[in-house]
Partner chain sequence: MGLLQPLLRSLETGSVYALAALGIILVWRTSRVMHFAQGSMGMFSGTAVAFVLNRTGAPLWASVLVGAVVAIFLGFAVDVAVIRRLRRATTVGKEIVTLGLIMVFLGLAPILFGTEPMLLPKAIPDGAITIGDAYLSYNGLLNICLGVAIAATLFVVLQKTKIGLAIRATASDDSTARLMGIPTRSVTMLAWATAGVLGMLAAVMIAPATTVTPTFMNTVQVTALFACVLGGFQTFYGPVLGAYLIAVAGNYLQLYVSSVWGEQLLYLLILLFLLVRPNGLVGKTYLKKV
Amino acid sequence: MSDAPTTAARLARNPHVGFVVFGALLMLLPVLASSGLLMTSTLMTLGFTLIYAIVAMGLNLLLGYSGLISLGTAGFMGLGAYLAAYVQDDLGLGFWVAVLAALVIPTVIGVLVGVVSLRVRSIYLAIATLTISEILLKTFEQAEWFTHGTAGKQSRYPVLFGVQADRAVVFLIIVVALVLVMMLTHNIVHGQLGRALHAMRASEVAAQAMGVNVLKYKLFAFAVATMYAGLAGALYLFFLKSSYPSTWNLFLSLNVVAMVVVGGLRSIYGTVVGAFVIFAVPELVLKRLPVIGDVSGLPYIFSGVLIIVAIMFFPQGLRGLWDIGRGLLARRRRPAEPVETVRDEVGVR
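Present the coordinates for that one chain in the form predicted together with the partner chain.
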């Protein structure tokens, strides 16, 4: 993409280096919190924002490349959370097995649902996942041995390499997971799979004609989305140390859709920003506003209106605005030179 960059410049442009730097910056947050510059509640909110960014990354892959929606995000995330708690606390198998279970089991269920619903029409996936989510929610309420029902499952911070983790350590784990997920997503999009997904996005029929097995790749995108949801669920549990069925309702799934749409389709950093706007802004800003801050439905209206406005006027989301802004700046700074084409994190044409 670049002509003849020096090693440093090449390193700076390497997206993986960018992800690592981004992660390193995020890791400063617990330090800020322990030195009292950042409130603990703010750190919690930011931690959850990063967890939601992981889920949204998966949905972005699904929505951005295959045009499919999953309304089961909350259900799969909840399943990941309860599995992690069950494996870690009830079976006593430790952190890694817990994470593995939270990754594998939701993915398997997701693939089964996908196989059934994707053969028909794309829209069925939304309805099928909505139903699976309702079934899972019912399971969380009823299966006492697994979830402790509506009383809520209590858990504790994990033990890693023989060391008992605390809140700050779990925050670091979340950051590491987010950076890994960003790298993995980047690689998926830029590899052979990504090319197939791109072809599919441009024209499903043309892609099919060129030998892309559309069903296979849709299923793959959905499996990745489910896997990220399971992982995020496990992280959620380790961070909050408890899980209640009421958390995993439809509106969580809708919020994740909002994060993707507001952040910008097919944008990795956009997804993180989207998660921040949809989850952290209501928590940190809206709730502290005078008069309207106490209104209970406000965050819902905020997300809902943002979704609608984004689809109607900014189909590229915040990322689109960012691109426009950068384009304007570049033009103003160097009017004689041709405008630098904005580099694309996920290689959109």
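Would you generate the structure of this protein in the form predicted alone, following the form predicted together with the partner chain above?
Shown below: the chain alone.
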């Protein structure tokens, strides 16, 4: 009996249990939509928000933990989407092979980008990754045999274990993928890999002096980030059932950067919250306000304003605000020290 509270406390403190509980709560959303308590458009917006959270998780691993920047996120997402559509619909190889292709091929390209990162740094690395993304975007527009060009690539919901899925099932798949990505990211950053990435972010020279193989960990960081982007692109395709080249542009890459900055660097839950603030809030809240929602494009200025505010006043993003609030709450709950104890500490008799 005495071990029961200890076991429960351990489970409550286990991050993986928290991720599973978080995913279980998200899985209730399709139930609310089917019962009419949640609009279908709202479910769609939340589904895309979770997809962008997966992408932002990879960029946070790259930018927050490794100190590397990439503006090629949208291009790798688009590559994952078109690969998934081509493998499932054109080749007829099914959902699982399509997802595997969307994972492996962008990862290989990510490793090649990691090789480029050994030669360039900071803003030059951002320009290099942006160039790769623009090359992919032009490929999406011109390779009609693969993408159907500007007309867009149409797809269908996947068949899972012989059963045709629908939008609610795909939403559940997105939630499972997000939870697995959160678990994997947590394991990476809290293990030996995470310590090496932290050292590399602080100083590559010092990291090399401590025996960290900078080449290997740069390649690893880019590989994981592009793998997440490819996975998110495949999920995007199966959720929307279409992909257009105009979707995978610089604006999307910048929005993903905004999600990381606003949510908080080196924060898993903060990344999810950042995706919600940058994407879901303009769609679900600002567009429905009387004045702001009437002006086309005005809700999206909200994202830029948030980035400016976060950089100027809250460098740690929403995660920093959470830490400040938690510290203030803990300070208020802390009992006041007795007067006698204070007198003893200052030497008053």
